[in-house]
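In the form predicted on its own, a lone chain appears below as structure tokens.
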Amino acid sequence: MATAELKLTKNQRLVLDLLCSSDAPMSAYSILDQLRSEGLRAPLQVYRALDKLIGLGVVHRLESMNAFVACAHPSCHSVEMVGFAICETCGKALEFADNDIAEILSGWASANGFAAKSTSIEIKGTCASCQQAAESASGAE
């Protein structure tokens, strides 16, 4: 479902639009700070909007960062596993879904009698752009 087709409240639309335009994951308080001029005044307003957007599958929560990102793949909620490669240099979070990884994790869960509700993987490291920038900088010395 395209985000334009969603029936959202004003606050939900503001939060989603901000996350869609952001280059990096945002905390709820960062969202609040940027949307105060639009009438959001309390953290609860942001958290309610985020809860609804997560429920609709258009926003993801990055557990390790306690931050939020707009969904980059509208059909990701139809797969069992969503992952994020998080650059520790620039802060960007690249979303991915991989059915092979999902099958391996599901197999492990079944073999160990674990009933998985959801699976999210977060890989931290350095993205290709930041690696290239670092190589260029070290080559210039």
Given for the second form:
Number of protein chains: 2
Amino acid sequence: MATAELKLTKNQRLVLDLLCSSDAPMSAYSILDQLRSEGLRAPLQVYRALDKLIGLGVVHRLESMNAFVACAHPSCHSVEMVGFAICETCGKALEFADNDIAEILSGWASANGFAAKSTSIEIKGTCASCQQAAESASGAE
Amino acid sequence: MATAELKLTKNQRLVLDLLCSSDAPMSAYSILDQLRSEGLRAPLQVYRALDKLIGLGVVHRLESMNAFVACAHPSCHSVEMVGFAICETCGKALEFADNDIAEILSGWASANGFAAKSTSIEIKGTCASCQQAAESASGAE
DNA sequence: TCATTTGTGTAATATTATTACGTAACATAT
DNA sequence: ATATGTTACGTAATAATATTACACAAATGA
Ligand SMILES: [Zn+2]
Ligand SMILES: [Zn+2]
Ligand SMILES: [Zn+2]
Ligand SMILES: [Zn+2]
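Counterpart to the form predicted on its own, namely the form predicted together with another copy of the chain:
First the chain shown before, then all remaining chains and molecules of the complex.
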């Protein structure tokens, strides 16, 4: 994560560091709860920091979950197209980037006269490790 | 819209018909307000109807807007992959289906051991007619 | 210095969604 | 017909998520 050199305010830094240390997406209010000890008191302090970080591309919003996650990519913080595979069992979100999809989507957009600003792809399902866990559990019964 | 032959309850029918007659996505609470005259009183009545209709594939949820829209496709009501281009100016949502994208995404999923259940793609931007309106407005100044 | 932008803190409020509980309608198998 | 299981309904209360409004402070740049 090459976010250390970013010039951020105290609140923005707190939120970003927390998200980076989390292994799963967090809601704005759980971010707030975690940062009360650091002096944050109101939802707006979190939402403002999140807005800025999302604008920088170092945090993404998971639209389908009202949750937020640090960008998994070391440098290329895309705001234009972001994709996640979200496991409904463990709650983790795998970020992916796919040029082919980006091209098809921008092709569709230009063919339809639509000026795209940002695209979000969210796949819901079960991740590999949760599938294995489920298999071995049912096998052991 | 081939939804007439669907066997729905009164509340489900009310919600679906309202969404079909709307030219833009609606929030659950605006659906409720529109249907108060028909006897609906509580959010849950709307959410329950929406859950059912979404399960049938005749209504989609726009994750990024907390809004709901009737499926634009006459027969093939896909639950697996749905895509929308959402205009941030007029609020309308254009539904699209793209086999190429579905294939790439399912390819990514199987390569990563992820069992996908549903996928949502949401493109935010400006639709063709709103772009033209903006152009002619700036040209007229 | 002055003006502008950006960020902060607090309070109040708006919007979206769910839980809990009891009842009614419907299908269908005995 | 009656018992059973499933689905839907209505109401109330509450939880979870997000925004508006206002006043002030810090950083930025001419
Ligand atoms: Zn990213
Ligand atoms: Zn998992
Ligand atoms: Zn559809
Ligand atoms: Zn438009």
